[in-house]
Structures are given as structure tokens and as C-alpha cells.
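Shown next as C-alpha cells: one chain only, the form predicted on its own.
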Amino acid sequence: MGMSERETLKEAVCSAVAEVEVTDVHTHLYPPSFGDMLLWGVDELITYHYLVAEVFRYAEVSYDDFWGMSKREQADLIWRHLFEENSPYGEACRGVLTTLQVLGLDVGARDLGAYRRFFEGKTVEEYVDRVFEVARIKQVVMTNDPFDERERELWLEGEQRDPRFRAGLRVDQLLNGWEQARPRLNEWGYGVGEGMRAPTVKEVRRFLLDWARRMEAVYLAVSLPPDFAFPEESARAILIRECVLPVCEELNRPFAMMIGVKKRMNPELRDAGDSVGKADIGAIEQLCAQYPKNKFLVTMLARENQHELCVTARKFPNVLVFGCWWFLNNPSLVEEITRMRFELLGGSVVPQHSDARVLDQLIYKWHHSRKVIAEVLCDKYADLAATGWAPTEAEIRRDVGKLFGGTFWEFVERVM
């Protein structure tokens, strides 16, 4: 393969991969009917839990002294230690330098001020209006916790729909917090009992019928611990096997899980205190194996996972990898994977989600990530183009455009 052609390649994968709009299959974000839930702005990107963790390997600031800081008081603090005494180069700030400059703003004036001004006298609207254009997002899916009082009542008074936001229900506190869930459900009229009997069972699963349903949830969704196991007796497990898997058949909807997270290992660092373990590949087996008509979506937080991870997939038809997931979200580490995934599933994988928390992270979240797997692409194609199968640039934005949204629709849609 000649160098102009290797070239005319290279542009006709980066074009496309530029244009295409995403389907961000797993955020945390919100719409503007959603008011002070939806977070935006400098202050916001700069106080992110990713870059508060950091703060305190360079700052000498007590736990309790950040946490008694206004918003404005913890970013200019985060400012002045991980910008201005030290290179931003990690991913984390590296990402808020590239959210300002997607937006035009001057990031070799290191002029947080200047940047607040820029979003004083913004409404949120256009705003949103702003990101998604720029970021080049088509739609997002939420996450949305009928267990979260203040998102609950928005939801039972009729939510605003803006179709630029599709809902996943969120199951975590119903899980992996039973005990907690159980007088809840009772209090909203879901007769609940101590033991998971019949009667319990077809509460439940009443109870995420309602609100799948009031949601059009997009899937089911829940965070796991690395020890987590299927199948046994817990009662995570019965809930899942009774309640949880006989919904998404029902409804022909997805089980989103996200595997591998250690809640709160620093419960000083609140939010930011969260860490990783490796997980066991075989309750993914066991799910894929026994429930063959249920559709699984899986991301999986531990990098030690990913091999394991992707030879399942290729094993079971009902499982659909997405994401390189919070810890992974770095350029290094998404190139490796996302060689992988296709290299073992080709194009049957969602290779990025945002898990977007602050509205402007889908600027640099997909900048970055659009920029990597456009690199790994291009080698891809370079590598059929080697045989004499040369890709067609049709061709090319056909497997773009099933890459960033196209493969979950279908996924989602897909009657096992």
C-alpha cells in the first residue's frame, strides 16, 4: 500500500469518524427540565471527582477543609495546584483544556476567570444546544434512579421529554442495598416481604415494569462489585434471576451491567474515593449461557478483564461490549482495548461511552476518544487494504456509523 493511498485512507476514516453523530450509550447527565441536576461549566469540569482525588497528592489541605470550600473555592484551589504549579497533562485536565479550546476559548491565558465569564449570562438550553453540536451528539442515555427522591418526583409529575436524552433505569439501590430498598417499595404501595416469596417477587418485578415504563427505559442498569457472582443465593442473585432478567424479556430491553467497582475504598474522598478490582468472568458466562432469550450489555472496570471480556463475547451472541469504562478512559489504554475488541469481535462492539457527569465532558470525551479509535481504524483498514481488499469510503462510514450508535439501536431492538 503506497503512501498517497495509506493518506487518501487516513482522510476518508478521520472524515468520517469526525462527522458521525453518537449515541452515547451510558451518561450521567441530564436535561434542562432536570434544573440544578444537570451539571455544567467550568467550575463543574474543574471540580470533577476525577481531579479532586488528584488535588490532595499535591495540595496540603485537610479532607474536612475541601469538603467546608465553596464550589468556586475547591476549583480555584484545584486550579492553582494541578495548572498552574503543575503541567496539566493527565487525562483529566488535559480534558477540561480541550472542553476551552473546543469552545474557542484562549487556554494559553490560563485565565479562569476569563473562562467563568464566558458562561455567565448562558442558559442552560443553549448551552446543551452548544455541547451537543460541537461534540457532534445525536442522542445520551441517562441514568436514572427512581430511588433519588428529587428525580423521582420529576418523573411522576410528567418529566419535559427532550428526545436528545433517552432514560436507563438505574436498579443499583434495589441490588446490591436490599434491605434498605425493601420499606421504600413498601411506602410507594409495592407489597414487599422480608423473604423473597412469590408475592415479593411479582411486586418487584411490578415495581420495574411501572417504572421502565414511565421511564422508556432504553435497559436495565446496575454497577457491580468485583466479587460479585452469579448464580448463588444472595439476594442480588434471586433478584436478578426473578425480577430483573424476567422484565427485559418482557420488554425485550437490555441488562446494562457494569462490573468491577470497589465503593468508597476512601469514604474521605466521598465520590472520588471509589476504586478497582478484578472481577470474575464467569457470572457473565453463567448470565449468557442460562438466559440465552436475555440481552446483556456489559463494560467491565478492570483492565485485567478485558481479554476475558472479549472472548465471551465472541462465545454469546446476547452480550455487547461497550466503553472503556472511568478508569480506562485514557487515551493509552483505549487504544489497547479498542485494538482488541476489534481485532477479536470486529465491528460487533460499542468501543466508547462518555459516563459523561458534567454536560461539557462530552466535548473532550469524545475529541479524545473519536482521535484514538480513528488511529486504531485506520491501521484496521490499512490491514485489509493489504490483501487487495480496499475498503470503499461508503464502506467506511457504514462501519463509522454502526460503531457510534448504529450496532446498540440494534442491539437494543434485537428479539434473542
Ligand code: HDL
Second form
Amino acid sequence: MGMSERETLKEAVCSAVAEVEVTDVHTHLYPPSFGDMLLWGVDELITYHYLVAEVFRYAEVSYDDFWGMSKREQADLIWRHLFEENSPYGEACRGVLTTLQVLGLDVGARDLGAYRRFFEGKTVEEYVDRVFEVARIKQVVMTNDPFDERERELWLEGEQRDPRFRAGLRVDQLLNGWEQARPRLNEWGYGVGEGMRAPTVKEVRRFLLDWARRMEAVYLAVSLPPDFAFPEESARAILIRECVLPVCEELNRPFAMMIGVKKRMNPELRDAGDSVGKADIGAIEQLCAQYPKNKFLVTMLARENQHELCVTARKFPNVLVFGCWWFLNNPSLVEEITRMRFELLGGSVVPQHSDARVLDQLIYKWHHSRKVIAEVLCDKYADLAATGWAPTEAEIRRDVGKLFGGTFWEFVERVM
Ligand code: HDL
Ligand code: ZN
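Next up, can you give the form predicted in complex with the named molecule of this protein, since the form predicted on its own came first?
Now the full complex is given, and it begins with the chain already shown.
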């Protein structure tokens, strides 16, 4: 393939990827009507828990002293150690700078005061519009936990009406904390007992149906530890088998499993204290094989699980692999994993989600990911063209539209 052909192809791929409006299938964002549950602005960017973990590697500050600081004081400490006293080339630091750059701020000035002044006087409503436009985001799927008191109240008051924010019904506290969840379910009028007898199963299903319908949930989701096993005679496995999967099938909505989290490995770091472990792909194989009418969105946190997850998706059409999650959302790993997925699964994958916790992160997380995914796609289309199969610009835009949302929504609606 001549250089000009390669350049033409690269231009077609890069513009398609740059211009596509993304569905972000997993975030921790909320609409402006949810008030301060939606985090935004430069101090929230700088105190993102990824940077909190990193600052303790430099700052001689106790955990208690750090957590006793104001958000601004925490940001000042992080800015000093991770940006001024050490070059910010780590991915989480770089992301802050990419966001500021794309917003048109003078990153070279290294002036945190100026960046803070940029946000003064902004309303969250106008800023949400700006970020969605700049990051080219069509819709985001939230993480919505009915066990979170603040969120529960907002949903019961009927607050969520922004179509850009779709709900993901998060059931960690039900599945991973059944003993603590039971009394709360009873308090809310769902008569559940200790064992998993029929009346309890029926009431848990009613609870899930009520909330999935109230939220118009796109999927039900849970994060799971490395030792997640299925089948198993644990409360979690029984609740999945008897309640979650029947409800997902009734609603024709996927069950999203995010597997491999070791919660609070260092509890002093709070949200920054979770770690990673290799999980048993056998649990996913069992679920997909035993429940062919259910749909499973799956992402795994360990790099070591990625290849076998791709192979599992080749075996079971009711699995859709998504995202380079959390500790995998770094350019080198996004490239490695995306190449593997395109080679094993073609376009039948959701290459990325942002996992954004701060609104502004949509800008950098998607800026960085689009660049890597476009580079991989360029290579794949060049390999195609080298055989004589020349992809047209329309085909490239079609494929890119699927990768950045089309395949996800088709899977959500598909009847297995
Ligand atoms: O469980 C999850 O959804 C994870 O994404 C956690 O929220 C984690 O703390 C995170 O933000 N990862 O990026
Ligand atoms: Zn998340």
C-alpha cells in the first residue's frame, strides 16, 4: 500500500473516530438535578482517587491529616507533589492536563489559580452541555445504587429527567452484602427472610423489578471479587441465579459483571484503596452456558484475564466484552487489549468506557482512548487493504459507530 493510500485511510479512520458521538457504557456521573452527587471542576479533577493513591507515594502526610483537609487543600498538596515537584506524566495526572488543554486553558502557565478562576461563575447545567459537546458524548450510563440514601431519595422524588444520563442499576450491596441488605429491604416493605426460600426470592425479584423500572435501567450491574464463583451455594450465587437473572430475562436487559476487585486492600485510602486480582473465567463460562437467554456484559480488571475473556466471548454470543477498566485504562494496556479484541472478536466488542467520576474526565478519558483505538483501527484496516479489500469511508464510519455505541445498544435490545 502506497504512503498516500495509507495516509488517506488514516485520515478516514481518525476523522471517523474523532467525530463519532459516544455512548459511554459505564460512568459514575449524574445529571445536574442530582446536585452535588455530580462532581466537576479542577479541584475534583485533581483529587480524583487515582491521584490520591499516588500522592501518598510522595507526601509525608498521615492518612488522617489528609482526610482532615479541605478538598482545596488536598488539591494543593497533590498539585505540589505530583505536578510541580515531579513531572506529571502518569496517566491520571496527564489526564488533568489534557482536560485543561482541551478546554482552552494555558497548561504551560502551570497556574492552578487561573484554572480555578476559569470555573468560577460557571453553572453546572451549562458546563454539562459544554463537556458533552467538547468530548462528543451522546449518552452516559450511570452507576445507580438504590441502597445509597441520597440517591434513593432523588429517584423516589422523580428527579432524573435528563435523557443524556441513562441508569445502570447497581446491586453490589444486595449481592455482596446480603446480611446487611436484608433489614433494609424489610424496612422498605420487601418481606425477606434469612434463608433463600420462595417468599424471599419473590420479594427480592419485586425489589429489583421496582427499581429497574423506576430507573428505566439499561442493565443491572455488580462488581465482583477475584474469587467470584458460580455455581456456588452462597447467598450471592443464589441471588444471581434466582433473582437477578430471571429479572434481567423478564426485562430483556443485560447483567453487567465487573470482575476482579479486591475491595479496600488499603482501607486508609478509602475509594483509592481497592486493588486487583485474577479471577476465574470458569464462573463466566458457567453463567453463559447455563443461561443462554440471558445477556452478559463483562469486563475484568486483571490484565491476565483479558485473553481468556476474549475466547469466552467467541464461545458465547450472549457475552459482550466492554472497556479497559480502571487499572487497565492506560495507553499501553488499552492498545494491547484493543488489538487482542479486534483480532479475536472483530468489531463485536465495546472497546472502551470512561468510568468517569468527575464530569470533566469525559474530556480526557475519551481524548486519550480515541487516539489509541484509532491507531489500532488504522493498522487493522491497512492489513485489510493490503489484501485488496479496500474499506470505504462509509464502511469505516459504520464500523466506528458500532464500536462507540451501536453494538452496545443492539446488545441491550437483542432477544437471545
Ligand atoms: O466498581 C466500580 O464501578 C469501579 O469503577 C470503582 O468505582 C472504582 O473506584 C473506579 O472508579 N474505577 O475507575
Ligand atoms: Zn466504575
